[in-house]
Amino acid sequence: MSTENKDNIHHGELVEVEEVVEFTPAYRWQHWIRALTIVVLTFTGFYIAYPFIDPSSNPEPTNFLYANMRAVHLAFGFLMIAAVLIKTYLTLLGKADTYKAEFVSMKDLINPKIWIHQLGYYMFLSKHPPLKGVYNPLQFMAYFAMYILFYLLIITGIVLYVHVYHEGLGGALYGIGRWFEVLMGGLANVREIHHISMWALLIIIVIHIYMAVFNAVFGKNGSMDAIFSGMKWNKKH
């Protein structure tokens, strides 16, 4: 891990700190492209769900405005699939000092001391604790959630791909698409999940960058600004 010592001014005294890698470029790129697939999903699946753009009239059939929601919809969720697994790679294979400190965010995890004092931060009733890892507690369950999330949208969006589509990878998935359907209780069942793991996304999704914002500017640290540079500052101790 890189660093770099500056001198800070924190509360009228001078503090030494240090520049550490917080995000790899491959960990940015992954985390851009599922927050673009996230809106145009959003956005189409709203469509595909209630469509609320009428095409203008035209006695040409030439009005696919629903079929080409329904393509946005499937490339992006394609792209969103990729994403989710190179970030499920780096988090389990990743070589990275950054991807080995999510796992010990768990230490973090199962220490009452930390919840206390972190959930005390977010009240401004004290200071933020020191974690071994890159996730404090409440991070920690965020992503845990959020991917549990992904992986039902996921699961849920190519059973519903493999009954519109029989030939090529639907007609390769179909059999292993069948089986998730008759698990979740029916075609209806697996459109409700995957329209609530949605709804559930977007809330996590707002936590998220809720607690991005205030770690940025109360912890003064550059953790915002690492998901653009990959870098961020820490106190010496």
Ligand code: HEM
Contents of the next structure:
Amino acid sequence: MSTENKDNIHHGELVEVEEVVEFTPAYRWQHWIRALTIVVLTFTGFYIAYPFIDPSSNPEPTNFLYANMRAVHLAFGFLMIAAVLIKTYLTLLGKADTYKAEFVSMKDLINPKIWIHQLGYYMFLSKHPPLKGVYNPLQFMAYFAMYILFYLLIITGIVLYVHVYHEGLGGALYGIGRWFEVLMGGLANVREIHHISMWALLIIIVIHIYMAVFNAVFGKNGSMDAIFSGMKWNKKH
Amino acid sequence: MKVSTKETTYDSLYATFEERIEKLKKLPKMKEDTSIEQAIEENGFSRREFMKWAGAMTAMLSLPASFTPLMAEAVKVADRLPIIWLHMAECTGCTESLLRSANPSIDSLIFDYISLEYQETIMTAVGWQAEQNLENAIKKYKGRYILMVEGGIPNGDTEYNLTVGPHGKSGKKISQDASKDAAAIFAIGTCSAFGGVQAAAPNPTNAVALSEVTDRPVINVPGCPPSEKNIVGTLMHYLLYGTLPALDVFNRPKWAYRLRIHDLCERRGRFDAGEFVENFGDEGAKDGYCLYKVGCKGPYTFNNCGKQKFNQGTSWPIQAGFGCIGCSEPNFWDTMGTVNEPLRDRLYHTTLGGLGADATADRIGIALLTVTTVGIAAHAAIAAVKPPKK
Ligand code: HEM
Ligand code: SF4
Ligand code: SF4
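Return one more block: the form predicted together with ligand HEM, after the form predicted alone shown previously.
Then the entire complex follows, led off by the chain already shown.
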């Protein structure tokens, strides 16, 4: 049946659609800022954990490779903090439909039928369930885990930061940073948690990208475009 | 401290110290026949050397140089403070580090000389007599003695793993009894401060820190062993102030444990430059490159080794070309990973029922990522032949 449908569309038979706003500009900006920061932070992070690049040898004391890597890591780290905080604010208090729909997704999350159908859909057994919100339950869980990881990375990152820069912001956050340090059982553990959270985030992101492509190919409603343009196509009923 | 008030605050501090020293002077000397001055002189230290030591100690406690004569005075009354030193589950390394240097330093002399009312390693009493000495000291100097404890304390249903003396008292009971009436309690060494080596996984004796078995405030002086400077400095601080020092988040005196090894390291410039020793003995090692990639744990460790050094200021591990192993941090045997390997290569031993034994976070990460990718490829392959239901 599905192949027939597909063919029909291919042959240009009309399916009535309407353009709807899926993601607001703010949503899209913070999404891509986060994507960029993750790439840069992962690269510089791996270097910080194990410096795998030799600086060009130079007899003068003008070499700052590691310090520069850390500086980039921190600059993008703070960019990520900004993006995550803005997104958290928007999700909790944002006025646009997108953010309200994020909350509505919780209704799907607690509905076991949706869970079964969603799993069935991904296992090629059943149709995609009709959703009330923007995210299906699996998606919701994945994004939720992602935010836990973001905050873990941010908190552990800040704890590491206050020990590198003791003045200014580092000084202001020192007290709370050390409180978290005790909670995590020392700086070595803080580093470990930072490192492991990165791995967990990377794995979720790989799955996330695959699922986005999968839905773009088979969903045919432009939801992949939406993260670029903001719009997607919904079938008119 | 604000610059404008510095003069006056130091003046009043000076007066307080003077007062305290006068008060201590009035207390009876523990040893009648000799004095610390005499002992220092007899061991071949000149007055000049002694004043130099006092100056260094003053600086270490972040006091201005004008306090040096006061420090020298304070040392002289150090024998007025009775000290009880307990050995729990430990290797006696902390005691040894203090007492057995080839050329006794002034620090170790002071330690030798202060009134150690009870110290199992150096006392002659044994058995019932030793037990009685301890009980008597606690009674006689009630509320006045300083308690120093070395070693972790077996706890829970394995408390009996440390049972000492003819009464068969457990280490936990002994340290609790001694803590009750102490004027100040110092946990000397990482074992007593955080549990140390016997508390490392799987911790068969359920060893814990001293602070876990008493509700009295405990000052942690960790290190494996702590430097003689940090032990004697803690004592001198108490002698001068009569109060407990400012502490960091793990109850370590701030004057010694405020900064990381990494913050005080002479190789830090190499670190920031990205210049690392790759193998012990390579060209970089000869040029004094940073030891991060050969396992230095200085970035995660709070201590003042780089400033105070060891063996009368001769050297310290990183100066000698060997990375810090993180000895003054809680649970460092477990959290710091393998000696000589960076933290990135920490192994997960007992995690996942032993599967973590030779797995690092990166290896586990790559394995999971591979599984994920294989799963994705399989799913995509199925989707290509059998698209999802519309
Ligand atoms: C996607 C987000 C992030 C990733 C993937 C990431 C990755 C890493 C990794 C792998 C390390 C090395 C840890 C190790 O030694 O094993 C590291 C270190 C560090 N990260 Fe991040 N990080 C992220 C976010 C942040 C944020 C938000 C901050 C906060 C400002 C931050 C601050 C730091 C600092 C200060 C260090 C230690 C630098 C040093 O000690 O020289 N990171 N990061
Ligand atoms: S040798 Fe250790 S403490 Fe010194 S700069 Fe390198 S990593 Fe830091
Ligand atoms: S350099 Fe590190 S391991 Fe060595 S004594 Fe100091 S804190 Fe402990």
